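The chain that follows stands alone, in the form predicted alone, written as structure tokens.
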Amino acid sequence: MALNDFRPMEERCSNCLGCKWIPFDKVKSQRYGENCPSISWGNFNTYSARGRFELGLALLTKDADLSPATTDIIHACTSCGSCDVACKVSRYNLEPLDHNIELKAYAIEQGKLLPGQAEIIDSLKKEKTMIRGAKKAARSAWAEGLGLKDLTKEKADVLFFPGCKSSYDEKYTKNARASVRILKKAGVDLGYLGAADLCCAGRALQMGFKDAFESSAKANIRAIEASGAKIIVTPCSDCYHAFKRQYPKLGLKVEVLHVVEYLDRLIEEGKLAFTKKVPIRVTYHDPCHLGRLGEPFVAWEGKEKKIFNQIHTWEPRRPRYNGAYGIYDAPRSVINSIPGVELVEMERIREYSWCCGAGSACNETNPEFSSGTAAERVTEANSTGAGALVTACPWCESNFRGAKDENGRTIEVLDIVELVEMAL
């Protein structure tokens, strides 16, 4: 779709501003009631979903230009997708995230990049990682000694596909490592694309770099196809949700699940099992990627039409993509089956959880607004009185680690599957 293509929903926004705020019922408190980091952020009806369809249509009508201004708060969005879910409480008609990410697409088109965007593109397109600095020679190095079968010379069950953050940054490569041997230990037949593996380049379709996403996208399908393999594994949020709901329009057909599922069902089935107490309180992050944006695809083709002439639907019915089916249950029931951990939840959670601020790699082209996102997470997470905070993504545990509350408290962060090895 072209932003044109969206002139009708820019249109038939009604300002009712949900975007703006979790559901009304599901609000506890005054205090955590937001859920778009960027409003919260900007403090301008433009940072938000609405001003955003506003924004859309004054392009198309040539009532705004892409000013220095303007570009900015196009891309100071995570692609978070919470707007998405607030909005599809109440409508059927409106795509918020996809209207966001082709505003991205259109700056982009213009040129109207932020520093580091071409930077973060470039090393996509010549080292096959948005990693900046990372050499594609490198990838496997996290794999050595662990034992993993080459899928581009041999046949396994399984593929794990680690992620770039986990592949290239060692403070993250410790989780890819003990999810191959916590997989291993469980009998798993297991193995990973050797020299052939590519970043799933989720995050340069959230960045409104479509075209870089596809091309990457097709050469992974290739890849994943060539292997044989029937499940897809990763740590990654964001490559779950590449993988999930993107690559299946591109023609994946392979089962793809997070590390934390494939867990929880091998827990079920008694191949894991926990022999030591982890005594301690802890709270649990959501990521959007695995989360709200973790429903899979569904094909759908048809056409728009109006009842009345006035009212909008779809024939045939179209999916409703509003983030209840993600992952939610999953990481909390291994959470929960670890013996001496305590779960407290956070005010915001599942498909209403506040956003870490690292998406659409805004983590590295406005640092500001994405450390300020993490801190207000963290600030939630403090007023449990949990004493960590664990997620179930490398780049959600990056944001969050050293982020300071708003109070100057820091926060343990833990991957899921250190809490699982600490207990095996």
Second form
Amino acid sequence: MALNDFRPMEERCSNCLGCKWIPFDKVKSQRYGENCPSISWGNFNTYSARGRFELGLALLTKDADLSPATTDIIHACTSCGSCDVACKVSRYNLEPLDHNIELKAYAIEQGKLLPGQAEIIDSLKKEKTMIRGAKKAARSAWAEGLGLKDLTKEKADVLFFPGCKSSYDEKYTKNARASVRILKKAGVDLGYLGAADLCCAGRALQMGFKDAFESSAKANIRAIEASGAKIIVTPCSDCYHAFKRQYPKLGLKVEVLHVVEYLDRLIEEGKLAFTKKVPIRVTYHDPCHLGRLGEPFVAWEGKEKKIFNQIHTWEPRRPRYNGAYGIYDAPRSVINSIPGVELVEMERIREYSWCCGAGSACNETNPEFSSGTAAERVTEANSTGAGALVTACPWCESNFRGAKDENGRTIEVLDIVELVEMAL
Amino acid sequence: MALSKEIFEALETIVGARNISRDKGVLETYRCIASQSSAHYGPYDHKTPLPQAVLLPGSTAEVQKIVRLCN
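Right, and the form predicted in complex with the partner chain of this protein, after the form predicted alone?
Let us now look at the entire complex, which starts with that chain.
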């Protein structure tokens, strides 16, 4: 789709401004009632999903142009989908998240990028990773000594896909290595793509680089199909969303699981037994791309229809991605099954979770916005009295590490597989 | 009456550079609310006047200063 295809939506948005708040029946306090990191940081209406619909329309009608200020606003969006969830409480015929991404794509087509974005995509094209400075040749180093099958040469039921952050960043390879150790301990027949392992490119799509995403995704799908694996399991929520929601549009047909889903399954089947207590009070952060954006893709083909020349609908009914069927219970079940751990919840949880700020590579291209977003979440985490913030995504983990809340305090940050391994 | 550079700078001093904008893209999202219509009622309304600037005051005192300046 192009921006012009969203014009009916841009005109239909009724300015209810629900997109700026978590759904009102879920609000527990004014302090933690907001949902959109973009408008919370930028303040002008333009930063909200409503504002972006208006801006998109103004660009199409030539009432506005891609000035530096407008370009900054367009790209100051982590593509977290929070606006999308809020909008769909009362609307059926708007897709704010898709429009936000299309607006970015529109700006990119006109050459309006943020500093750093071109280098990130260049790295994707040349080194098959969006981690700048990382080299393709070093991608498999994280797997040394783990005894993983190379799926370019052998077969296995389950393909482990670590993702770029867990492959290259030494602070987060621990998550990939811990995941593999735990899954192998539970008897899972596990393999890895080795030299054929490439970036999922989900972040490229979040940023609006649709062609770069599609090209990388097709190469990945070929490698995955050639491996013969029936299940992909990943510790990265960005990769999870890419495989589960975006890749099926391009033909991927394997089952997609996050490591936390697999762990939950193994615990229920009695294949993982905890032997140690971990006495800690934790709070769990729902990653955007595992939670509200972790719903499976539902194929749809139909057409728009007007009832009484006023009400827009579709025949047959379109799938409604409103976050309700994301992955929320599995991580909580895993945490609650670890002896000694006490789980306390933040106010904004599940599909109403506040973004970590790392999405759409904002952690690199707009660090002030990104770190402010993370600080807000750390403030909320610290307000629960938890000793640690647990999450299921290395991007979330890295954005929270070192982030200071409004009182200058940090919080210990753990990946869920780390917590699990402490108890095994 | 067009917003002069001097008045804009005076407004900027009151609210801070982050809280004032004259960018067309920002102004378009502040057209008169009452005129904005969904496709249920008609096409996008181009005739509503566009503000010359958008300000986001952070306190009563700032609002008072803005009003005094505008008067």
